[in-house]
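Listed next as structure tokens is one chain, alone, in the form predicted on its own.
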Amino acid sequence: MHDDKDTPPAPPLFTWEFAADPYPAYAWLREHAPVHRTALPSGVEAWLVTRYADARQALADQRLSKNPAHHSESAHGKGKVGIPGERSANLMTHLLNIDPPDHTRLRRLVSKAFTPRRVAEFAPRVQELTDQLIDAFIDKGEADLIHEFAFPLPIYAICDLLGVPREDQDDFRDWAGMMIRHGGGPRGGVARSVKKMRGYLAELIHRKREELGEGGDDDLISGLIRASDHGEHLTENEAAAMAFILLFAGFETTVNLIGNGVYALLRNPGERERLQRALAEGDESLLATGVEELLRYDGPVELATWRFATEPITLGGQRIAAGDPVLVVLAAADRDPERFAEPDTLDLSRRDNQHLGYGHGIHYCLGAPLARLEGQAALATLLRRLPDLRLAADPEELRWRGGLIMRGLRTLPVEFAPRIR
């Protein structure tokens, strides 16, 4: 930390302007306090990781568990840390709450059942979900992105790859909305929504599990249950929180991937007329790096899931104690100008751009590809079919949601000309 009486004051931290911008304060923190100390909103303390090496270094330390029970505060800060509901829930035990050797076991079992193949044969379906969402509401001349468009296209998809039938999938929706209205709000709503989520999901595979023996689905919880039974030991109950992590990570973070790149093409036009050339033209290419760029400039995450240091550990020049709680701030990261020439800059043709915006080492986003496939599908889709799309808000009056973990907007108005389907 530098005393120098020229160094401007910290600036507040989760306070409702810095939902709105982080980024100047993460800038200071990067500067004067890149490894810092804090208080959350929650009342845990825990350490904020923002320099791009550092936090590459984090991500990647086998020292910093993801297991709760290393939280040094485990009985103070019980139910603090993590995802609320998930512990009364009884699912505790998924990717982001484990450490090898049982990471290493669920990892290699999920792969098998979310293959690159999967997710390549999956395009055709996120391509007509896209559409059918854009359809709904393309001849009315308005929208709200967030609530028409960016929600309820990552939930039909995951629920169409986890095989949850479509007589069902509102139901998924309503507990996916409920936990984004009440993601920086009471936790009760959460709670309760992983509640139901968790009892519809074990019905779920044990009704698959049945279904198995006269042949099964090609979904992904069939797959799980198949690998389960291969000798490799998911139990129900592992393959309930499994699919229950792939559930709840998989949505909200696509939601914001949509909505604030959207967002963010639109406060930069001359990025976003470029790309909607280059489509015009049949070239992808800018598309693809376009995403990259999106995710890297204003991610759907901002701070990477809990991690807990199982023993001291030095850590950009601070002593970490043992139990501490680590958070790795994506956001700051990947706006360091050590790694990136002019990070604030939205640059959709950027080459060298190693983001952390899907982690770094063994808990690098399972889901990857599938984030991809939809934010390249939803954001090509509308510039082709809504050129003229323009934000019918004044940004100053638009809300994000105050999480700690992710980072997007509650609404996106729109404007565009009514056009016929």
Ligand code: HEM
The other form holds:
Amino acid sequence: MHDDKDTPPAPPLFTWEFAADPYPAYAWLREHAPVHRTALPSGVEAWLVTRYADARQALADQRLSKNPAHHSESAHGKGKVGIPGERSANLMTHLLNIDPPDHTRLRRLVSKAFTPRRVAEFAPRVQELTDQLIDAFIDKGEADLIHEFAFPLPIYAICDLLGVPREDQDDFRDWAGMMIRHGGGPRGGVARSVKKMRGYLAELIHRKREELGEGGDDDLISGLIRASDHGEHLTENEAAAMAFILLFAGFETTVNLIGNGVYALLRNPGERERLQRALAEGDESLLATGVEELLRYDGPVELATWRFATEPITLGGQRIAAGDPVLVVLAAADRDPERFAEPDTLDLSRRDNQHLGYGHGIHYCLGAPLARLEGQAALATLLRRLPDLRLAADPEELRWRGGLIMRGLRTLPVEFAPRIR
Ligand code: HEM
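Okay, that one was the form predicted on its own. Can I see the form predicted in complex with this ligand too?
So here's everything in the complex, that chain up top.
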């Protein structure tokens, strides 16, 4: 395999060039070293899984734990895996860090509050937010779609859904801004923002619990407090960790779904025109398959979150020792030619598209209905209201964020003919 004499050496990973276009390196790994041990920029060593079949198997394998205590380096690698600042903010008990039976219990409880119906009822508010954000820049003829559109939309949406009062939502915008700006860089500011958000949520949960039953409590946090399973409720600590993970998991992902999605459409004018025409004719079916295809083609979650082998396992013919971290590269699996016809082509009407952009198995994205709602509303509204939208920068000049898990642009400058609101 990768140590054969005839095989060229592995391409460099985690450089700026790699961040701009990781797909050639992933194609190499899929072919020559599908389960590949590498040192990450943090110094931690992990296995990268790049083939679709192996990726799907790993995501569903219960011998791969989500609990960082299983990491063989957990004693001295403290703080290097997981969400920056989560230990100090007492946030370790959230869905992406735990295994069954705790995961099963918490997921069942949150699913009772975060229902597809609650999300569907939220659609008019998402549309209103989308229009308000576009109203704010439509008369300028230019915008940075990341900062003025993709970034605020999910923050305000999730705050509304959780029941964070409107007057406090700009604080969240600031804390989230700190997290997204420094996602791959210095950690101090991120940890501080995580702590502030956690503190705010703890207080809000406490207040909402006291006020339960007094009316005006039809929000997700009140739903989380009320949800019970065989008489069991979430503790305030579990509810705070849950609210936090909903924010954390649902924010940058959606920013990047919109950012990467618009960028891919602007780089594929034929597909963009097709979608624009369908929308103009009132046909929304291409929008639905299109958003799924954008998730497959250049999705927001490049690598699934950390997993740790609880016992020695064999994956794709490779032996993995107990305690070793395993990172499933969703972006590589979703371009695997063994699974997808012409994987490097964007085809908005792709039907056979069981992509892994939302993960697979018991940790499958809980927020997928909300992400779809926001993604579809954002793209359709942009294309309808700004039909002449175009990139205002050379693609070579655009910078991608350097973080490990997420894939997204730092800025997305666009221009269009200015319009009156
Ligand atoms: C386009 C946007 C999104 C993408 C691509 C996405 C992707 C993912 C992926 C890949 C996972 C599994 C991670 C793993 O197994 O390591 C996941 C889990 C999760 N996502 Fe999303 N997500 C998105 C939006 C959201 C939103 C809007 C929310 C909530 C508001 C959300 C909440 C969650 C939660 C709570 C989990 C953990 C589920 C569990 O462990 O049981 N996500 N997401």
